[in-house]
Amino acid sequence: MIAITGASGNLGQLTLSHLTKKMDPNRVVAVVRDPKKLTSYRDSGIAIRQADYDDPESLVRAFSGVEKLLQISASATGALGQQHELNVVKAAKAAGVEKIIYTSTLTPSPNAVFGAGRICSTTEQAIKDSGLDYTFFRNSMYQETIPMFIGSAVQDGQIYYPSGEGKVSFAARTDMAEALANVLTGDGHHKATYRITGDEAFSFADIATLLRSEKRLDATHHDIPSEAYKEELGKTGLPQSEIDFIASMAASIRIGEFSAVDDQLENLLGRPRFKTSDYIRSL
């Protein structure tokens, strides 16, 4: 059997939709806290198993006769994140599982600026000393994250982010679920690294271009300074743990922590992937 955590997110339910395209629905899990997010796949044939990342009980109950273990991080930021990611871990140990498929970033390290860099970082060496086989996938950012960093840019075509002249391999997500279901249904791919990204990279002047080009709008970046983008950041009422997380998330940008540019989705894919150009025209 195969089961995928964070199964109602968004990710989770695209590759959903590719596993049941590939395998019988019955021999697939759906790992979730609250199984209303799943009401549409209530007849599909899948499992629906109720679990919490800070109940490792539950998650070890829901892991009960599973093969393969789709782990898509966390949510949750800092030290909760960390310890939901590591309960994830040691329930697939704990319930016999024999692999994890982990979704981890694209630049995984102790000392990464992006806090969920340093997260996947751990999660990665917790995996390796399971002794479980594994294969990670170091994903790029999905292009369905633009919108986000690029906030009104679309009407007006102004974008303000600090990024600098930091680029970014953004990938499709659709792209990303539809690999992970070719991985979890296939052979092979033991103790596998795989860097997960678009073609191309591009600055957030590259996406102004780009609007410019495929929307016909006068766009411009303005590279603000971080401390003015956490103060904006401020004024939504988010937390400082969530500012901070997408402070450092822009500030990895700048250095480059998503710039890298690999064919493995592609390979994996056995087609082209979607171009971060014809996303901006969908905008």
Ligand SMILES: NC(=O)c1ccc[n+]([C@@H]2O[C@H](COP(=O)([O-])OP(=O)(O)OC[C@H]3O[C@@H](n4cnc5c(N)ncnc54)[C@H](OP(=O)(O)O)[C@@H]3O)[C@@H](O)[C@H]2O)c1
The other form holds:
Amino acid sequence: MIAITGASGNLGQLTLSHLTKKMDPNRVVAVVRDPKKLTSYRDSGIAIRQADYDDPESLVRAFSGVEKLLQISASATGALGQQHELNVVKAAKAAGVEKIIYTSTLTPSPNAVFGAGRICSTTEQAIKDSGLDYTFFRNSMYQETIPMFIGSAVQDGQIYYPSGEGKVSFAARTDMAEALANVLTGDGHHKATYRITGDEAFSFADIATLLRSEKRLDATHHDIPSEAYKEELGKTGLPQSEIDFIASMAASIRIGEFSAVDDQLENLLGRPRFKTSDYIRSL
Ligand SMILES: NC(=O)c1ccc[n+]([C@@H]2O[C@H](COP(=O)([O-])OP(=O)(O)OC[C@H]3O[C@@H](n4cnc5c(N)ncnc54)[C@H](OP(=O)(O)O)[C@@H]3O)[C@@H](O)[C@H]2O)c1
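What would the structure be for the form predicted in complex with this ligand, given that what you showed me was the form predicted on its own?
Complete assembly follows, chain above in first position.
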């Protein structure tokens, strides 16, 4: 049996959809906090099991009989996100799971500028220490996050983002999901670490260039001061911890934590990756 955590999320649902084209759905377990979110899969043959990252026993129950687990990284940030991820690793070990495929981030490190980079580093280490087999997908940013970064620039061309000349090797979420399904249904990949990126990295000035060529917009990137960015985020009423997390993403891009480009995603897909220029054109 193959199980997926975070199965009701964007990456989880895309992976479920690729996975069920490659294997018997009766051997797939979708682990969700709220089963109502997967009602469209009710008659698909997939087993839908309820579990919450805050409830370790529910995780052990949900992983019963599972050999391979796709652990999709937690959406909570800070200490809570870290605890959620460590709860999943411990429960997998306790339930007798043999292998974890974990979606990490491109540059995990105890000293990462990106908040999630520090969490992913600790989780990768916990998986290694568990003695289970593993495959790490060190994912770059999704192309689908571009609208979040550039805001209303799709209409007016003006990008205000404190990322300097830092580049991001955006990759399509559906490409990542298909590659995950290939690894989950394939052999090998033992103790392998893959950098999952697009075929090119783009600064936000490069994104402005794409908006000019693909959308005919008079586009510009304004590298605003980080403090001004945080001040703007503060006006949205977000808690300080979320503001710090979002700002850490920009600072991390600025210093190049998302700039690496690797062929691994294309190798795992056996076809070219979706291009960021095509994504921008589709906006
Ligand atoms: N590479 C990137 O650009 C990028 C961007 C954003 C996020 N990420 C990371 O990649 C992960 C997957 O991305 P995504 O777009 O699929 O995120 P998503 O749509 O937000 O999915 C997150 C999933 O985690 C589940 N979840 C949250 N808290 C939970 C809990 N306490 N117990 C059990 N399940 C819980 C959610 O369940 P509900 O449906 O019940 O909320 C959802 O299924 C994210 O969680 C985040 O770590 C990466």
